[in-house]
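Only one chain is given next, in structure tokens, and it is the form predicted alone.
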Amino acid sequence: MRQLNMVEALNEALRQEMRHDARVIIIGEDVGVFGGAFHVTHGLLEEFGPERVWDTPISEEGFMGIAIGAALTGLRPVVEFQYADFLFSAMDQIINQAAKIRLMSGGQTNVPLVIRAPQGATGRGAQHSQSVEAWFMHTPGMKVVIPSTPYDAKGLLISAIRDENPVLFLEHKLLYGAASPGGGAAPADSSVSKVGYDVPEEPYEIPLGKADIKRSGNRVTVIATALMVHRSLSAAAKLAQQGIEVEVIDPRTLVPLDEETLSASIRKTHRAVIVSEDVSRAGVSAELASWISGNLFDYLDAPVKCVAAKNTPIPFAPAAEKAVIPQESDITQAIWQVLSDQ
């Protein structure tokens, strides 16, 4: 088994799917000659040519519309946005077109496309650091995928490309790894225990809607996404030294949500902490807390605790950004609080 970082795993998934299915194309800014803003599409132009790797102008609404049209006429586009923050420039195309066409056509046509976008706070200020998943969880017709490891990223991206629905595929920039195939710098984070993960060389699918138990435990269920999975695992490892066994679950896909796995864990532990980097108000943690309280209330021995970003634009200054984004200490404190609540 080889060790790959997330950039390498995503690149391999794209390459293998483009070899497998001639309908798969890449669309976006700098995806060709430059190899992508974080080098995820490095080398694809050289192998597949400009007919299948399309460098676009800086016009998110424009190239999103092109991708929808391409999907409607039989292709399977993978659209790369340089930052998830820029999705908002194409919201009409994504929300009112891609997500709705299948229903509005009475199922006569599908929009099989994937929108890839890097997100998360990485010292880039308020317009390049947002976590946007809750906006699209709210959109009927869209699937939302948010991997936390290279192994998950490859399998989930292959599944997303083969899906008949529009899929938003969000990648945290701090999980890309320290280096990329193109030699370009990509951010790393001390919370991530290791950059490389075992990733099979052959193509494989991870079903959308299937969570993964990253660590088993019986005292508290922690549901975490993306970078927060790693911070939760770090907190859980330290608590285990004190005899507190925490179960950490990564939903991997927010839409569809693996309610069965989450329910089974909470029925076992009777306590839940939800950790997400998006804002607390009307965010992922709020939605999951509402679902848990509405469906598993009788199994809870303590109120659900949410750990999320503060309701403020992400600051540029490192110390201010750290104060806004959940840290390992915040997760540990929340776990102790649900353990002490009766």
The other form holds:
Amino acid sequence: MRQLNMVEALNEALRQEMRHDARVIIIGEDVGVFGGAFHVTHGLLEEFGPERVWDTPISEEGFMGIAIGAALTGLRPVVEFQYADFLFSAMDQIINQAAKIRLMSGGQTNVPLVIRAPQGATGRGAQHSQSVEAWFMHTPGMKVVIPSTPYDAKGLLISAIRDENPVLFLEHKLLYGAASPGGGAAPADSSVSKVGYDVPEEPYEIPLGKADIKRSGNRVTVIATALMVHRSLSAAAKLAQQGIEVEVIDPRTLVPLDEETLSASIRKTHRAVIVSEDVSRAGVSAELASWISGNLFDYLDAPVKCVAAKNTPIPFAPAAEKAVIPQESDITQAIWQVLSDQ
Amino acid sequence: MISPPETIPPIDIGGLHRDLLLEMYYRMLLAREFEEKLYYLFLTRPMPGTMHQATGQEAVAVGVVSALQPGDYITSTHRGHAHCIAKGVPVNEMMAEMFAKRTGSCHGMGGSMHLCDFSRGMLGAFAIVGAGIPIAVGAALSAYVQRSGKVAVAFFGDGAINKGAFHEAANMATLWKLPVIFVCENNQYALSMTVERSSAVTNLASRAVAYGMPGIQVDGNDVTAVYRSALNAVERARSGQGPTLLECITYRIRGHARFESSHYRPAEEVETWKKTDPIQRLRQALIENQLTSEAELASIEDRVEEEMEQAVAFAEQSEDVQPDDYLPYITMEINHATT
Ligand SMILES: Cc1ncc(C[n+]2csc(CCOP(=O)(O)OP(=O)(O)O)c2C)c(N)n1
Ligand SMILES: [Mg+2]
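Now show me the form predicted together with the partner chain, since the one above was the form predicted alone.
Below is the whole assembly, all chains and molecules, this chain first.
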């Protein structure tokens, strides 16, 4: 099968949905003539024209509001934020408006839009590195999608565009294909074993709320997202050489969460490690750990272990950034720890 | 003390159809009485939530909306009852919403500050000051992309114009010549803050220059003047010439929210502005120009009174919202089958 990197898979999903549904439009900074800061919208302006691909000024709150107004009146906008950190400039529109309008209207309307945003620590310092998923998991009324492979990215983005709700779609910069911009042949992180993945040419949906078991095992359940899926798989491959079979599950969507798949795995392994690139305090790992201990306590043979970013703005210096962001060695250590706890 | 314009020209009804003028009179009165009824209800019985009255500002809502087609869009604010009523949202449903009833416009999920009626192009009252402005621009973008011929109106206050959302929305709307009208309802106050204390340039319409769109200041207590200005702006928008900023000079007769005492302004200021009451001015013009009779106006007034009684009865008799009613509204769980 033909192979695509993440950027190519996302681009294909957008292109196919725009062909399929004239209501789908793209809005964001440098998405048209430039083709997107990470080239995800490359070629769309040329194919669909300026009424479908809107190059905006640097006005995050404004164009987010415009996307909402468009979604309320018959379009299905896909909004691109240049970096996830910039979502905070549009927080009112996302949280107070997009996520609340369906409820406030008593179900008179839905808000069918997708917000795409690249995130993850890549040596750019605190204002271009943050992982933001927990902010939005904390916001009822929207969904949160966070793919780790090109195959998942294409199917999830198509589902997100077809969904009737506001969906935040977080893309990890180190998974785009290579060092940004653009993507390329070489992996940008040593844990990422390959850049190209088999991706079917025809459009397909991966339902939101369906986890994927990236590696089966029976000793420990590792729940990880985005780049951390790859670091966990790399750790798991090495542990397998020592006879320890680790199950790695990628929830793929944090809201809704595939509780069934996670629960089945933990009932089998009796041990859980959660790995996430966002900070540990009130973060993804804290939420999942709370859910596991509330619902699966009787099945656990060891306390749940969280591997997450340190509670700090992300420092620039590569050595310091590395210390703050979960590394493969942190994951391996956490797995050993839950295995040794009785 | 903030005074009304020194000379208040009489309302010029020249060229306007009698039916239109009577309809405007009826709508303004309906908005006024809806809020007066609410004020009384809040005084006399436990009512959920709060409310903000647009008493004295009805000509802005009614004048602007009278220049629209039924399918056109509006966005509104925390002070939104008059905009809803102007847009034809049924007062029974609005009243039921105020009572937190299942029959309310939003099934009791929105309340006074988040009223909307999508079947009538009323996209929402947005209680975050300024938030509705870019949303109206989005509706205009949508109308443009879909070639629907619709226009959108953003209603907002003199306080809201200081939000970044206004600046971003105004720039993009003009840049892209979108069919939107920015209606700044300058009622002299943003809670306790006068325009002078919050805006470096107090002529708010002049801000339009920065975006390259027309900025028009109009007597917001003259429904015919508002209507005429809005008509021009709507025509401009619909014909692809882009947005207009319409600053309607008016006055907030009541407190900011229910029972807010407005101790920060002299009582005589309020009294002076009451003399420019938009409903009384239209009434007088209608009589003076012999377009109607006292008897006909009285019958309109009776009709409004009756509709209010009915609205309260409807609300009282409606089913209460039940604790779990909110559940279906958090997200929509059926994936849309695209064609
Ligand atoms: C973003 C935001 N800040 C503050 C408030 C609190 N607040 C509600 S209305 C208001 C005054 C708004 O003034 P203006 O825009 O002139 O509208 P008016 O109340 O006069 O109709 C304030 C400060 C709010 N709702 N939203
Ligand atoms: Mg005001």
